[in-house]
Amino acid sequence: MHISPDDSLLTRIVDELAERGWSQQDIFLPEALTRELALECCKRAAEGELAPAAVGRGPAQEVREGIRGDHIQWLEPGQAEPCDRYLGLMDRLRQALNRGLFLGLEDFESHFALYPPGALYRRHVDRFRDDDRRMVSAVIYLNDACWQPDDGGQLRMFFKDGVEHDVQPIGGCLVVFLSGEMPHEVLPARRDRLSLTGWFRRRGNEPFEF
């Protein structure tokens, strides 16, 4: 089944990523799918399926809420119909990125992220020092349209020229950026903040030029 966005929107994302290393689309997901994904996230949280996220990698992983306070659950195909529709849509974006930028992206990993009031994620980049597979980060927000700036929870992006840009986490908005080149943080929110965070990945340890 065809679902939006259309090819022109995917092309715009690819062009902006090539030109400046990031893209923000305030209306990306269909409203109905955004609502269904938000309900799925809340359902899993209520059933205790979301766990505190850790920082670090491998044996060094640990939960440090002063650095990162979200609760997550990874998506797997076949878990829920709305999630499968979302994964299908992101695969279309993966194909568009490969056609336009020749990134060699092979897969996409994603998890629900729920930030309870006061939770944050301090400044970081998304690529691990010992694992170069994550190439492009993608964040979809699932909060309702009533979200206000005073509710907090903005994604703050730090550009190389010293400029900062805040993204309001309003449902349906997509932010895409180069995983290893865009420092960012999540500011504390005053109410539950919902999103799907994911990464388009290539095969590791290969020469790459952008």
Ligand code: OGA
Given for the second form:
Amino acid sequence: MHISPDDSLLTRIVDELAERGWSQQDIFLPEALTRELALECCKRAAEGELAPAAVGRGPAQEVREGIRGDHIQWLEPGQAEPCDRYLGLMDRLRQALNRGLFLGLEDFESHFALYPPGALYRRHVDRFRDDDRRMVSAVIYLNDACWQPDDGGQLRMFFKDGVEHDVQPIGGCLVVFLSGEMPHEVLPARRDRLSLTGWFRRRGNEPFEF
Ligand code: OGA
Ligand code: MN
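Any chance you could show the form predicted in complex with the ligand after that form predicted on its own?
The complete assembly is shown below, putting the previous chain first.
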């Protein structure tokens, strides 16, 4: 027995990713799991486990709030039951992506992210210059359903034809896109903005660390 999403939803995501490079599913995560993950994220934040996210890699890594202002904690399996259920779901999505797109995705890395009021993440792509293992980005929002457009915090995606699309960060919504090809940004929010962000990765050589 699987918990939702059912296989047809996973197939839709894979098909949309193949056709246009992204997919948005407003009702992806069950409500109860969304709530439990939000609580877990808030608990970790209250216990001081989330740290300001850095930009760049290796020795060039630094915290620059003007570019990226979220606080994050990387997930490890076996720490909390709701997180493990989330990781299980994402593994089913990974397998569906491999069956449909032959991407050879081998692992998934993810972190909680909390954007305090005013925090943003300027336009970027989710791939490092010296590390092309990240293939597909997956963001799931953990905010309550009362989130209003006025609260800000939209994910803005920039398509090749110049069109932009904004996603409201409402709890349970999933957005996936090709990591190396979709420039995007996070607009500042007026409330704490919670999410789980992750990347499906293919095998690659560990980049050379100085
Ligand atoms: C990221 C990112 C988008 C979002 O963490 O790289 O772009 O909507 N997040 O939280
Ligand atoms: Mn990103």
